[in-house]
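Encoded as structure tokens, the following chain is the form predicted on its own, with no partner shown.
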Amino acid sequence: MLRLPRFGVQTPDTLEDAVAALAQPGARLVAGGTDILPNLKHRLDQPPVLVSLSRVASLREIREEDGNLVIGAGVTLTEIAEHDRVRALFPSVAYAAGVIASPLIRNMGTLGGNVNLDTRCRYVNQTHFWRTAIGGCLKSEGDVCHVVPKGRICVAAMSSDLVPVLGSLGSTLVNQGPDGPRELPLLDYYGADGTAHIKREPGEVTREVRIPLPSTPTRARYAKWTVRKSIDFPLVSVAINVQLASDSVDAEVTGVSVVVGVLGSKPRVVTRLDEVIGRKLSDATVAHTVATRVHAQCKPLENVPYEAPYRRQMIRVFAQRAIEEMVAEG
């Protein structure tokens, strides 16, 4: 049995108090605890105090405001998956939240936790004893990357389910810090170094995510490949958002956004998709073209289980299936 280390816990009632508590040296945030507590058991982190957000009621709201659907960082994954307005406006978000891990974890895990999910690697997410047997790595107790031995940065994978979907929808992240709120495009929040892959300023707490309400008809999908249908983190994932000239799969494509996850420490935005603009979504060449671009630009590493070449093929398969499912719905 892996035991938790000793640490203190503080439970502020307001977001301002949480920001103040986070100013303590070494303090870490905890919401649902489904990510940080296993890391503590593996001795990947040993903070002196955890600042719990469980009593901060302002983080538990879902509302429409200024042309956005605003989801508070403390909203659970289950609440997102089952919320009527989320399901109506952004079914891909509801779906992604509803296929994370298991019901128990979804009942505890939060939007903020999934957005700030730590990176994972087959050489890191092991016991302390296992890691020391191989000399550690860049992310823990060592100075070499076992995935890319001559690499200078950690390439552990960011395995969040919601980040690719929210990114494909053009979402904005709002963090609250000592100097007030800070907004930035969600995808700009992530960097390439797996040891520090989120660009959170000192003392900041994630407050909410803002998803712009669509101004044109859209079709969106999230697809991921896992060995099991529950519990597992995705081994590859792809989120696709297609804007259409009218509310029909026979309408012309006016815009498309594709974001792929579980490659490295940040999501990959697929580019050079202009070729499908102006075609009908029901045109079989749209799915083929998008899948081809995804395969060409996304090259997984050996940072999570299963061989990277096979995972690369699965990205192509799931990207094509996602668009074919949009068409099949009519």
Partner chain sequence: MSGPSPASAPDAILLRTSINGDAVSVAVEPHHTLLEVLRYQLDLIGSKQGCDKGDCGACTVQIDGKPALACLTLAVHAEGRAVTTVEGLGDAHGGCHPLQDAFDRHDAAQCGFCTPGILMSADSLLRRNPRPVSRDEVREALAGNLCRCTGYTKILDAVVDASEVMHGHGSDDAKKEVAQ
Given for the second form:
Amino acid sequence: MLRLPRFGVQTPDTLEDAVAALAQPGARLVAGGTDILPNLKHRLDQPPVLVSLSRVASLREIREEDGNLVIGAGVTLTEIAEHDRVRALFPSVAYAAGVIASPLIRNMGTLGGNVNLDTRCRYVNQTHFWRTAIGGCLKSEGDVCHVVPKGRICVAAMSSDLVPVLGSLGSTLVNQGPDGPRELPLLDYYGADGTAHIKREPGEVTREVRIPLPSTPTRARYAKWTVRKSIDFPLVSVAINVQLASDSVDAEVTGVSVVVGVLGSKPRVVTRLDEVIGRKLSDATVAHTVATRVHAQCKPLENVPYEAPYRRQMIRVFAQRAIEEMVAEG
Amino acid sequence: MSEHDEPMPTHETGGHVGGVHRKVDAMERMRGVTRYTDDLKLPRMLHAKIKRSPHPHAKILSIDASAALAMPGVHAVITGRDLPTPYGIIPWTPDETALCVEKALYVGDGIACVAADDEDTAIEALEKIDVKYEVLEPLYDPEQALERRDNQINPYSRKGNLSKKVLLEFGDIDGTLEQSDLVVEGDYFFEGTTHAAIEPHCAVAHVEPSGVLTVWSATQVSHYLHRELAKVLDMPANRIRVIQPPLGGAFGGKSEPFDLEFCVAKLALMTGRPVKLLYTREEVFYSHRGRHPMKMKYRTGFTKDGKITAVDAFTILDGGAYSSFGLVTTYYSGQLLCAPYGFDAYRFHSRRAYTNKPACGPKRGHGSVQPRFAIECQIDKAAEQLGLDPIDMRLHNDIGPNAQTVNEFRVGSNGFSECLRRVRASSSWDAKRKELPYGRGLGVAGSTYISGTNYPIYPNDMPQAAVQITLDRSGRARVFSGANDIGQGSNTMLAVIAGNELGLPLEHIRVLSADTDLCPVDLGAYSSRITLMVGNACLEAAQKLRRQVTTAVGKRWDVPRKRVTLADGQAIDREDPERNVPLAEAFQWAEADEGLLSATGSYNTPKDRHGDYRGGTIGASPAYSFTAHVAEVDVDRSTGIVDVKTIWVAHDCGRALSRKIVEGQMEGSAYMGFAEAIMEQHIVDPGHNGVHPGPSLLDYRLPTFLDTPDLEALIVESPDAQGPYGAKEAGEGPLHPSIPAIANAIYDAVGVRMDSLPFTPPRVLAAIEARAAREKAGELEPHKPTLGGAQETA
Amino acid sequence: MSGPSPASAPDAILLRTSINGDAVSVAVEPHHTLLEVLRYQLDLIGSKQGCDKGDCGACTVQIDGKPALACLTLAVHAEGRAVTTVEGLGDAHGGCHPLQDAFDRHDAAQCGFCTPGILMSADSLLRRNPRPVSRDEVREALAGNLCRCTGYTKILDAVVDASEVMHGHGSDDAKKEVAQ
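Since the one above is the form predicted on its own, can you give the form predicted together with its partner chain too?
Once more the chain from above appears, this time first in line as the rest of the complex follows.
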């Protein structure tokens, strides 16, 4: 059996105690365990102690507060997918949570784990033995990048399904640190270096994600493609959020946000979408224009195990279809 | 029932044959109490791990295990030099050793093995073994390997990197092709795939105080493992016991000895303690022995009315680092192609090359799934060019029952035409195929497979299967069989036959299998041999006992033996059914008359059903199964994604001894073929030191519940005189047509020929775009122009 | 970023949990998964290890009634929770859960290695939906459990059948067998 390295485990009951425990040198957090435990089995790290969030009840709430829907970091992906308010207010969030990996992973995996999901790469998420056969890489035991030869920055892929969706909705993230809570726009949390792609300060624990309640009618959608309809990480991942002048697909677009995942180590916010503002969403040129911009700006790499040129082509197809489906649904 | 039905022997007893049964060993598996190999725990058991080569091709200069041996909790370390005898599942090609002696031949080849108190300690000890290598140039391409006489991969090979070559010619191939109305030429590539049984390989060894070595292993060939253990350990076979615990799937992936079995045996002998070794999933990928990649060049001749005249096949097999069953695979790549279609001229030229990859071997449908893909696509292309319906064309070429193939194999029963008619009707082929719009399509393919091979792997004149049955005073039968139940249900098959003959309910039958101390030798679960061979042996033993029991009852009732029937747990007077006695009492009467009730049955193949030429026995079988599939697909022209909606599987299994088990084999086969068609590929990455790009069940993607098409199993029964109650195989044949049926359906849907596997979205999309460009240039007519084919691509 | 190297072994932790309704106290290594503790310490061997890391579902158990991967659950996470394994599945049904009976009638287990995990996912589906379920619902619920033998067909048959049996719409097969 592929085994975990030896480590100690602490199971604090409160967020404050968890933050305190995380101050131990080398300590790592574990919540659902579905990301970190495979990575530890692969010996991508060997922490002396894991700080488990399994007993921190305060992280498991979903509530509405100050014009936001607040989802605690300990809420499981299944709970998000099935939650009535999430489904009603943010169907693209519920949908994305419900297509992550498999039902079993969703029962275990948490929101906090998903937004802090480590970046993934075909040359990294392998056993220690396997990596020694290729001499390691920037993110493991070596000093080369196998995806971008001569590259000096790791480009492992941000592979969360929820991050693009939450980002497209203007969500913020709240981390609890030794000095108290820190709130920042979710999309600002990610950086370009795949070895350290999240800007989590030392000792911080993710507490919650806050999604602003929409002030205008919207249509939102998440488009995902994987080879299999379950278990797989996303290979194409596009989140779209459209603001409308009134609650009809024939209304004018007043704002549009598109965020794409599984490119490099941070989600990509697609720009230059202003020209669709003022057009009716049902105007076929909207879908086409958005898809064209997405295609021009999003360049998948050979970091995840699928052909990058095909993924690039598919980002366009799936973006266009997502908007066409919004329109078809009315 | 097919029109080729021969009169069935009416079986007055039992009534089990042809029914639906609860398997004899399923409920305990579902309650979680069945002990598979990794569930065995012995007192003071040590745990072993294997250190593996990170190089695809390297000379081992030195191994220093002293630091590992010095660790607390480490009990022993072995290397290749401790087990240097080369072995091979095929006695003519002993070209591997338990652990590498001089060279490592692929990334993952075993170098040394540690036994320690627990796995964690063993893993830590592996890191302390210092191996010095001289890295050698790896060869990944089989054709290149064949040319490189200066770089021999396998040190035991006698012909450089040529592992095996077969050239056989029947009839006037060149002349016939020349005279054919149509010759279709095609180049095909079948990417290798692996078995991926959910249970990883595992073995446990224990030495009894008497010195007898017991090895429990998740193997599907306990007899061959027994022989090879004796050879490599240099111990008499009668001091070794091999037990196959209940097995968690195999599909050919557990059909020869692996490093772990030799290692646990040797370490148990050295330490005097039980030793277990469980592969990680990654190691399962390295052990492999999966389907060979094959590059195939075919020329097929046809008459105007669609008769196949000649087949000329040229094939390169990528064998990986060791021979495994490769000698047989190389023959099978040609020998199993001569039915269900009859033709008069045939040539096949197959060469298997060594490469620096995990060794290939037998996967479900050994050696013949790849050429079947090629020939069925060839036929589809011909049907299109000749304007014939692909099912009609196949019906037209059916070799029929009681026929002889061009390579001189004797075919007995043959339900192929019935299979074609069944899938035609169930899929609504005739109505639907005309109407399906662009993007939707139906495809058909057919196949045949063997029910065991006529000769065992090592030449001998002893029976190929044997069964012993004993009856006891409690009214119970015990069936002793060396056969390996790997999940296919062979233990239940034996209970059905014994119960049918003896009138016993299945719960009164104990099947004890695959223990070399308790059971007669059986050759194992491969080449779909068990139902026919072991079933016949079981039938013979059960019939002997039935005669003893009915004789004893007849004597007490003073009626002729034949008036006594055994059914429903009773002996019954056929002419006066009111007169009956429980079987327990009948067995007691018989035991009083005859002494302990025990009978053996054995089976040997008929020796007149194969070709009279060198190699003419390889691939010959007592009986052949036949299969036809129709696949319906939906191809997305913008993404290239192929959604297989339904596969209709009609399979002639001779006689379905247990209907749901047969259906399960058909469905599981069709699933596995579908998976190979659409998503699976077992490859190495030449750009990264020959590593397997994804040795896990995350990256090697097996279809989930949500990906698998509806599978409609249609049993066709064309009983064969050679099979027990007419039964033939059902476990491997039904895989073959999946892949070409899907390829042909893709063509029907969008007009592109997918001649390389797997049919991944990027490949299908590229083919659609290439066709669109040719249509635009006026080189091709639009496909299905009246059904949406001329529409602009999204 | 180092490979396997011996670390000082942290102390074992006393795990107090409920397994199949029994209160269990057992000393566990902190780095051991629930699967290892079940299989190798408690000899509850029904939960299987197939893929090492959450890709196959053979290790599925229920924790507080929800299906979870025992191979990715730290043993200490079971503290104070109720764990149900396949060995306990039939406890409320006289030893044989209707799913087990349906799987047996349909020959839905071939090698049986994935079956315990599939049963635990299926049971959860049937408890969440106290009514007959559709094939598509079963597909969704079991999408994290791989089976390599069956092509899934007989499993779908069996789960749908069991849901009908449990809610008074017994299948013909089941009725026939009961009548016998």
